[in-house]
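Have a look below at one chain only, the form predicted alone, in structure tokens format.
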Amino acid sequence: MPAWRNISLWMDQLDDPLMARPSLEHDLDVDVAIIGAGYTGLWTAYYLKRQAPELKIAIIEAQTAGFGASGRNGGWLMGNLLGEDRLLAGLALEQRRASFDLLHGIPDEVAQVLAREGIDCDYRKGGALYCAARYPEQEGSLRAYLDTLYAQGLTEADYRWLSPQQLAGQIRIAKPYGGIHAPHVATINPAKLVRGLARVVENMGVPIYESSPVTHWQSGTVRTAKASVRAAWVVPAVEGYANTLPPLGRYQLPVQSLIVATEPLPASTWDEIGLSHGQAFGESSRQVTYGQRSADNRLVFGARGGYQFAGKLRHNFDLTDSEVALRRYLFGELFPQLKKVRITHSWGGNLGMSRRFRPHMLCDHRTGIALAGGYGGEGVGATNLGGRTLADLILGRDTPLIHQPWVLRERGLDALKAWEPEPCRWLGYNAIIRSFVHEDQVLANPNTAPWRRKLAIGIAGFMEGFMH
């Protein structure tokens, strides 16, 4: 039996014995074949069955439900979509507001499913705190971001500025310059959600075949080493593992996210830190950091990540001493009292990144292929939207979900933007990341000359713009 429990803190906390479901041993004829028992595949199956119980659906999974990003992420259930500001910028004000409301409603939609289906995944909707927490320039960049959001029609009900004093009412960090509170975010144990969804869709009549890697797929057919599945619809729901199913790897690259978790911390320590309502938090540098207080009072903290040449998957997520030390340093900058705390878990995962950092939900009735992906690390919530949207597209339902700018209706894979060939991707990634690291090092040093600070910001900003 594979050591699936060692995938992450979240999988380690499951009561589930993690016994493998039966593999696919015989040929099938179904209406919908879904590749991957992660969030996208499970949500798609769930909403299809809710709306069309007569459909025959099968899910084929290479490992076990939650093996991929669904069981490894940081546990942020966000009412957002990567690049939403750019995606919605061209819409009329009323339509843009409706689209923002659709996104912001994702955590509440998930909460309704949890209540209806009896899934306990430690759901707490405390919002997210985006903190200016390490150097003063972060305050300026956060305020500029907030101004951009307000210019798009959002209000303080969506994103609200917190002064250092107001921020301290929710989180107490070493150098508070202020921050933004966004209410449309919940924190969860993501493994409990994905395993709970798997049980629910099974009870709805959807078989999940595990330990069954797909060796070939095309319109109408999915093949494993032992059997074939014929289907009117094929839904490759593999996100960070797209390069295992050519030609998807041209459009979606795996990048890695790395996370650590401390031992459970005493109530006295949390009295010093805050985060008493399940808030998520991050500090506002260009390289993403993210954290939460787990239900059993650990600090779960992720930061930065990596990209391997030629878009290779990372399989070994036993973090090195230096990888753990960097994350310890970063959360120690925020909470000095935790600099020597014991870290009990460290892990990582592969997530999918699309070109121009644009998520997509695609459906082509001519070929019977539907897919969603490119969530860029924000997939815990976005997959719910993706599953709902794919269900409506496959069933031909005319709803607001299918009229969003991230939806590609009646278009094939060629509608997606392909990544450049190597070594362009590798060189570009490293140039961009080095500019971010340089900026962070320069700004974190209070003795750096003003001209050097401005230069570092300018170079990093130029490189960030180049990414899009």
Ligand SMILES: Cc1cc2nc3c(=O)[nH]c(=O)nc-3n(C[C@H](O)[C@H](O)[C@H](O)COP(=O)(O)OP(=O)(O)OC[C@H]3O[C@@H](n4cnc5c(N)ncnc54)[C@H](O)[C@@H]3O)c2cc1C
Contents of the next structure:
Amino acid sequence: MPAWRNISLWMDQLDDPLMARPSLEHDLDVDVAIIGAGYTGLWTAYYLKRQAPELKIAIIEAQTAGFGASGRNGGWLMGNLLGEDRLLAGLALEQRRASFDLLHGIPDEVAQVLAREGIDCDYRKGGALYCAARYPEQEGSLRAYLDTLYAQGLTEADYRWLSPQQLAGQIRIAKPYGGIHAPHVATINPAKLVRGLARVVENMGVPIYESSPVTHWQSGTVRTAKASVRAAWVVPAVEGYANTLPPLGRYQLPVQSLIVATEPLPASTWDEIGLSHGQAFGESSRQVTYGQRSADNRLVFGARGGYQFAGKLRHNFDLTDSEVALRRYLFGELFPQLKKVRITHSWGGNLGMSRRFRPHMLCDHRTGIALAGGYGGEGVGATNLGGRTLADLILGRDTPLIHQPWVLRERGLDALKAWEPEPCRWLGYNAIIRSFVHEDQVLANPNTAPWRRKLAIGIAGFMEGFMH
Ligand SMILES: Cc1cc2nc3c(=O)[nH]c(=O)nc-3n(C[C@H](O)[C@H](O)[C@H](O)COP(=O)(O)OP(=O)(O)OC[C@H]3O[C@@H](n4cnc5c(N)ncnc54)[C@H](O)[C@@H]3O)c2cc1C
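Alt. form predicted in complex with this ligand, vs. the form predicted alone above:
In what comes next, the whole complex appears, and the chain from above leads the way.
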């Protein structure tokens, strides 16, 4: 059996033998064929089946449920979408508020399903702490971000500034310059969620065929090496693996994020650090860091990974010494008492990035193709919204979900923006990341002159502008 347990700390900890489900050996005729058993595919099946139990649905998965990002992520279940500020900017105030409320409600919707279906995934809704924690300029950029949120009609009930003293009530870091608290975020054990959802949809009558990579797909048909599936609807739900299903790879690139987990830490260490009720936390540099205290008291901490030339998937997630060392350095800056702590697990995964750096939910009744993706590193909650939205779109239900600005109704794949050809992407990615790394090096050194600090921020900000 493949080493699925090595995928992540979360898969390693499952009380589940991880036996492979049967693969697809015979042709099928179904209403909906879903490709991929991650959160997107499973949530879509769940909401379709709840509303239309008579539908015949099959999920076809290359490996096992949770093999992708859904079994590997940092466990931030956010009531947000990547790029939501840009997506919602054009809406009238009232409509924008309604959309924000819809997004902020995602963790509560997931909590209701967990309770209804008996899924235990260590869900704790402790909010997220976005900390200015490594250099003073972070305070300014976080405050400016908060101002833009308030300018969009959000209030202190949505996002609240925490002074260093207030921050210390929740998390004790070495250099607190302040932070933002967002209440609409929960932490979870990601693998327990994806494996639990897989069990639930199976019990609802949706077979999941594992070890069955889809080799060909088009309107009405999905093929593996051994069988064909005829379907009124085809739902590719492969996110970071889009290049396995041409032409999807044009629209969604795989980028990597990498994580480490420490051994379980003693209560005395957590008394020093805090994070007593499931808060997610990150520091606000462009390293894209994210952390949580796991239910078994480990520090789980990740940061942005890389991009491989031509959008090649990364398969080997045995992290190099320097990849582990960077994450140790970053969390050690926050918690110096953990600089030498034992790291027991390190892993990573491929996530999907759309060219507009924001997700899309698309449905075309003429071709019978529906898909949701491009969540970037913010898909744990967004996939729930994606599943609900695709279900309503496929079933032709007129609900508020289908009228959101991220929904492309009756549009084909060409409604998505394609990535530039190589080597433009690779050169662009590396130029942008170099500017981010340079900014981080300059700002992390307290002795660099103010003009150099300003210049580094200016260059990184300018380069970031190319992403949008
Ligand atoms: C390291 C890491 C940390 C992250 N942390 C967070 C976080 O803390 N919070 C957050 O909100 N988001 C986070 N994300 C992003 C989030 O995990 C994803 O957006 C989300 O899990 C996407 O779910 P999905 O079902 O769309 O895709 P996936 O979970 O990737 O599922 C796709 C599935 O499709 C299967 N597949 C691929 N190709 C084929 C094929 N040809 N045929 C059949 N099956 C196929 C794969 O095996 C996989 O099981 C993180 C991602 C990574 C990689």
